[in-house]
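Only one chain is included here, represented as structure tokens and corresponding to the form predicted on its own.
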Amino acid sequence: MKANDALAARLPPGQYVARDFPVLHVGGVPRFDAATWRFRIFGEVERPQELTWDEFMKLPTRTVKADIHCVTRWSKFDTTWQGVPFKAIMELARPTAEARFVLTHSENGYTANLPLSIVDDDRVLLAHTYEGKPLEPIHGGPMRMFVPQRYFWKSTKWCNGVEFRREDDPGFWELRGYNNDADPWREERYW
């Protein structure tokens, strides 16, 4: 298999390869203050948590190299992210047996929903570093959810909370017509 064929096999249907990192979001870029920032873990968990930035940054980290895919049709190959594995958040909070979904919360009231089976994956991070540098605010810094196996809107920018839920509850974009599952390999873009 030629190198170009190998790259083409990594490109989901309807996507093109972007060399830059396009910026898309609704609303302004929130200001980050490490002294007041809090990350809530709540809902169907045995041990709800509220972490400061310093506490969050002391959690275990992992580096993940993955392709990312945006619903607006761009893909970027071989991106490198570092952050707290979502599995570490699960170990910290201990979701109850009834928890089947996660709703990520963000500044500006933004949310994204995912099945627990998707986020319980070694590649899923609460990422604070991109390509070896602190994640820029325009890309969701200081921290964003990182879910490489779904369209990128599921990787909530400026993430400040994770709610474990029994029932699925559509997030911000899902309420506005985006597909609930967001699998780029199935082109699950819109309802």
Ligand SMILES: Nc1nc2c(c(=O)[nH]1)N[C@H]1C(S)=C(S)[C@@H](COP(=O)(O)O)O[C@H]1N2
Contents of the next structure:
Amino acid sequence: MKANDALAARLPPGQYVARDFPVLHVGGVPRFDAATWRFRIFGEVERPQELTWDEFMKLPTRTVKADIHCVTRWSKFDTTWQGVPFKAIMELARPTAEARFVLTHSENGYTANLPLSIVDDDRVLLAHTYEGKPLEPIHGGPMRMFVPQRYFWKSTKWCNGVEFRREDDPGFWELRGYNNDADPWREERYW
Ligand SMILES: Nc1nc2c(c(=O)[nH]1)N[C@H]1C(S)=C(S)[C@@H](COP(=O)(O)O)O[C@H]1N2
Ligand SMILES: [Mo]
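What about the form predicted together with the named molecule, after the form predicted on its own?
Now the full complex is given, and it begins with the chain already shown.
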């Protein structure tokens, strides 16, 4: 395969390769205090959880290397993240048989919705480490969702809760004209 073909196979339609790591979010960067930080797992689960930072950091971790794709057209190849696998969260809280969707919540009110079938995947993390270092506050530290199969707006920064749901409810950008599914390979950018 020629270099251009290899690039085309890896770059979703309408995207370009970014060398830097752009920062994109609405509002300010929330302050992190390890003593008061809490992470909630709630909704359609058998065992709702409210974890402290120490408890969260004792959960299993996994490293995932993947490309990320922002709806504003930049993609970044080979980013390496470490965090708690979403599957570990499911084992801990046990979604009920009725759970079909998740809504991830942020410290500053931002939300993103996803089908359970997308997040129940080894590549999906509650990431606290980026390229071997604690995730920087501007990129969502201390912890953010990492969902590489979807445009990056689905990866909620400063994540403080995961809500399991029977029904799908649009998140912050989905309410403002962004596509509900957000598959970069199908170029599902807006409605
Ligand atoms: N809490 C929160 N998470 C968020 C956002 C936001 O505004 N608030 N923006 C999303 C969007 S649109 C993108 S592209 C990515 C950007 O992540 P980055 O700043 O680490 O590149 O975060 C996503 N997660
Ligand atoms: Mo974005």
